[in-house]
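Below, in structure tokens: the form predicted on its own, a single chain.
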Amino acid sequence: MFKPEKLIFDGKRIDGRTLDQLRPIKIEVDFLKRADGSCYLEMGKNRVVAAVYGPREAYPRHIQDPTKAVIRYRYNMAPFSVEERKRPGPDRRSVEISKVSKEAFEAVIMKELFPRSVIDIFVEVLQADAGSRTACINAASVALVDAGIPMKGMLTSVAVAKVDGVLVLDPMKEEDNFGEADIPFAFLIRGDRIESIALLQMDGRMTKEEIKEAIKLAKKGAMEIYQMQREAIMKKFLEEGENG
């Protein structure tokens, strides 16, 4: 990828957004009819699908936990999702993203209500841009609500990057590739309040003050995404009510 000379011009980014502006987001609930819950989500140029199955009896039996449900989360990028064809199957990056995303959801799903069962969350990246892990977490959170899985709140995810020495919300591909730092967040949101940070990773370096500012910026973006998640879910249930 060609590196632009500058990524920020007079407070605007190369795609025309302001520093604290999200990329366009589209959310469609109940996208896959055979899944217990599903969601199709676009976030910038990311195109992702999440499907939830369960709670159902866990097999093989040795994975069962008599006190709570087992959560399984699989993040996968389709071979055609990137410009240079990706090798099919899991790689080191997808295993790492699956692990940290699973841990974030384990903190919010009420696992103790479903002993000896398993809840499977599958997320597939059909087209990748910067922030595919955040897009997948947002889609998976909606799919879990669609499946009727009890949770302490919703997980909402967004990244903040340091680009040309300034912080930007929801970085695009060029900002992610050529910026100085990048922090993906996931927040547990209940009602209209952020309860806690469920996921925080960092690539690059920021000062203590920059990290504080990044958290503030990420919270602003997360609340905006959360409203879109809620609206998409409400739209689906209202349509179901109208159709009897």
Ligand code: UDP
Contents of the next structure:
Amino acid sequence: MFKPEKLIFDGKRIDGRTLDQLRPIKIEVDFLKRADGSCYLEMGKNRVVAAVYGPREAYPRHIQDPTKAVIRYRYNMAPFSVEERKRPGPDRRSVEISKVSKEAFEAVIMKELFPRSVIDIFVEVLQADAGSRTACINAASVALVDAGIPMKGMLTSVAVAKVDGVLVLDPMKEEDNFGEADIPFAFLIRGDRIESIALLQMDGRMTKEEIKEAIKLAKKGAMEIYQMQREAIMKKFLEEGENG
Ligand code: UDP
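The block above covers the form predicted on its own; next, return the form predicted together with the named molecule.
Whole complex next, starting from this chain.
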């Protein structure tokens, strides 16, 4: 990838966005008919699909938990989703993303309601352009609602990066590659309020002040994404109502 001389020019980013602007987002609920819940989501050039199965009885039995449902989350990148072909199958990065995303969902899914069951969340990246883990979490959250899984709220995810010494919301590939730092967040949002941070990772360095600013910026972006998640879900249920 070619390195631009500057990532910020006259307060604008190389794709024309302001510092606090998200990439365009598109959400389609119930994208796959075989899954219990599903979602197709675009966040800039990211294209991802989430499929949820369950709650269903967990097999083999030794994975069952008599007190709550087991949550499984699998993040996978298609070999054609990136510039240089990605070798198929799990790697360190996808195992890490699956682990932290699963832990974030464990904090919001009311898993105590479904002892001995498993809830499977699969996310597939068809095209990646930085922030694919955040796009996948946003899609998975909508797919869980579509599957009717009870949750304490929505999980909404966005990253903030530091590029050319300033903070930017929802970095794309060039900013992710050539920036100084990058923090993906996921928030638990309930009733239009951010309740808690369910995921926070950090790549690079920021000062304490910058991290505080980054949290503020991420919260603003997350509230905007949350509204889009809600609208997409409402649209689907309204259409279902109209079609009987
Ligand atoms: N990427 C890639 N090949 C890989 C992994 C990642 O080209 O094997 C690209 C892809 O565009 C991805 C970006 O690098 O979105 C940033 O990756 P990162 O690990 O930061 O995760 P993400 O930002 O996608 O959650």
